[in-house]
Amino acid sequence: MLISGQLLLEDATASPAGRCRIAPGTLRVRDDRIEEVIEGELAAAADWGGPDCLIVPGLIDTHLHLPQFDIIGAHGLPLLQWLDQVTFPAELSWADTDHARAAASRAFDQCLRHGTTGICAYATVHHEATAAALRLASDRGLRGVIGQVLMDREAPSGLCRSADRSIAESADLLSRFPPGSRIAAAVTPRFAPTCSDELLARAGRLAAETGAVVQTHLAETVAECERVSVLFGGRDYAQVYADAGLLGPRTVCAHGIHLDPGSRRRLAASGTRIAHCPVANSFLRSGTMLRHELLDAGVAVTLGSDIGAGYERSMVRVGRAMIEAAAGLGGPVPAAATAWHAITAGNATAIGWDDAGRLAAGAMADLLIIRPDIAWLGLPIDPLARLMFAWDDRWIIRRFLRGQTIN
């Protein structure tokens, strides 16, 4: 199969890397892969795309809730109230699987609509419904981790478990699902608010032996923190993860607004990874996180939607809001070019996933073609920011998992 078009490639001579550019090619897919990339050449005989046609990889999202697409828009409380009545009865609704199942099968259906193909995702406490979301997701043939969450504490009881109910069905998905497939269970402690010291250090033994991702919250509101030194003895939040184990070069933790040099230092030596959620931080008025400190200390950030806080399930729209959101502070803004890589190879090699994410000879042929309904090439304005920013989700013509159409 040939798909023709404008490629968007990363920019091996970008200083500092992390950027993406655009160049007139070809791409041969074989099976599930892109077998060949033709750059400089537009194949006559393409199967799909055309000289008007931007061809991107599947956009990747580091931080979302499958639970709550349904949630989308309740404005106007900041996170603890937001998740006490908002967030924690939607949740509650998973006990039902079937009704798990359905809900999980919408935000899927969502995430694909606005060219997601690759998730790192969290479900509920609930084992059957994050199973079934597994399965779900594995079928339908998403890219991603999605997790049981962990919590024994600060939440309604129908929300806690036991630790030794957590790890031991956490393990469970660990082995049906396991790390490095494509679809892989990942341990998912919500945030430590929520979690015992006890679950805590069992998550991180869990993960270290099992080689799984790591997912939790750190750091999103000063509320939140001022409770996490209330609950850990004045410990540090960053330190709280660190001292369980948690921190590492597989642990994507949201957010990261409020964080001292200390924090940031000690989440750089270990590798960890930040999940900067701009749209949902504006959405609770969590904050504005400092993207460009963290990258300054080391830290390795990565883009997420959030949803349901975050309103956009568009990751071009959370891309742009990146871009704002550094606009805002007056610091550093990045580029276009650099929240297109962010969407696309940035979060992919972040998350360690090296065939994915990239328009490259052996990647994963996850792939979308767009067709602007406006001018975009030859005007004096970066195309890849005329596209960002008048971006429309109806552009997307056509989608690929593993070299298969979807649409």
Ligand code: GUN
The other form holds:
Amino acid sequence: MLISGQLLLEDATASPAGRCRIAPGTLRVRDDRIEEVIEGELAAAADWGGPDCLIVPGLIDTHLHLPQFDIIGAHGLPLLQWLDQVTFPAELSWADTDHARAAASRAFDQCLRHGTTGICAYATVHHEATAAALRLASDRGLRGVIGQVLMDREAPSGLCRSADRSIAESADLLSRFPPGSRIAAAVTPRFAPTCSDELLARAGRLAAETGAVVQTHLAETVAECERVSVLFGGRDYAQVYADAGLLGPRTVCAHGIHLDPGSRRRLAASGTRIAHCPVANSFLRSGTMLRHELLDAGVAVTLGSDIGAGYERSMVRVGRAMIEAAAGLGGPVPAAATAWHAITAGNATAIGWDDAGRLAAGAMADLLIIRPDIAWLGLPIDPLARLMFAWDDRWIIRRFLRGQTIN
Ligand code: GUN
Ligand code: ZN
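Alongside the form predicted on its own that was just displayed, please also present the structure of the form predicted in complex with this ligand.
Let's see the whole complex now, leading with the same chain.
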């Protein structure tokens, strides 16, 4: 199969690395992978695309909550109240596995409709519901990790599980959906306030034994950080996770807003990834993440929608929000080419998916064909900025998962 158009490619000459460029060309896809990238040539006999189309790898969202697609828009509450009043009640409904399966299916529909083909997602504490979401994601052909949420305190009793049960159930999912598979389970302690020291330590051991991705939240709001200090005897938030063996290059901590320089150094030294979620941060009024300071400290930063505190289902708009958040701080502002990289190859590389998020020989053929209904080439405006700021989801005219068109 041949797909022609303006290809979104990694810019190998960028310094520091982490930018995209566009170039006309053709992809040759065989079975589920890109076999060849022919730059400069638009095949006359291409099966898909055209000179006015942008061809991009499927977008990757490194932080979202499947049950929270149904609560997007609950405005006006800070994090801890939003969890108690809106989020936990919604997550309780996943005790009904049929309801959970239908909700997960709607969430996957929305991801794909908005061009997201790779996800790092939280389910709920419910074992059957999480297993159902993993099975469905696998059947739908998505790539990603989905974790059963671990909580043993400071949440409604229907959402708390003993450490024994939580760890046994996560281990079961990891054996059925092993790390490294296209859809894998993940070790997912929600955040320190809802996890005892014992649960965190056992989660850390399970992740080390299995090589699983770890997902959690870190330092999103001041009130949360104060609660952690009370619950953990004044220990620093990042240190709580470090002591439990939860930090490392397979760990994605969402937010990382309220961190002191020592914590930033600890995160950098451990290789921990911080998922920047600018839309959710403004929605909950949590603060603005100092992305540039984290990068300067050597921390790997990914990008996430954080649905449903985040209300944007489009990773393109999340990329735009990253630019706007940085602009609001008055410091260096990432270029659109950097934002496009963040939602594709940048996110993929950071979570260890070296064959995702890029148009390159050998990469999985998870692809989008985008046909903008505006002029975007040959203007005195950076085309990647024009597309990102004028973005319209209806421009996505075709999606491919593993080389197969799904619409
Ligand atoms: N911290 C703990 N749980 C959550 C959640 O579901 N969403 C966000 N934004 N932060 C959290
Ligand atoms: Zn979150």
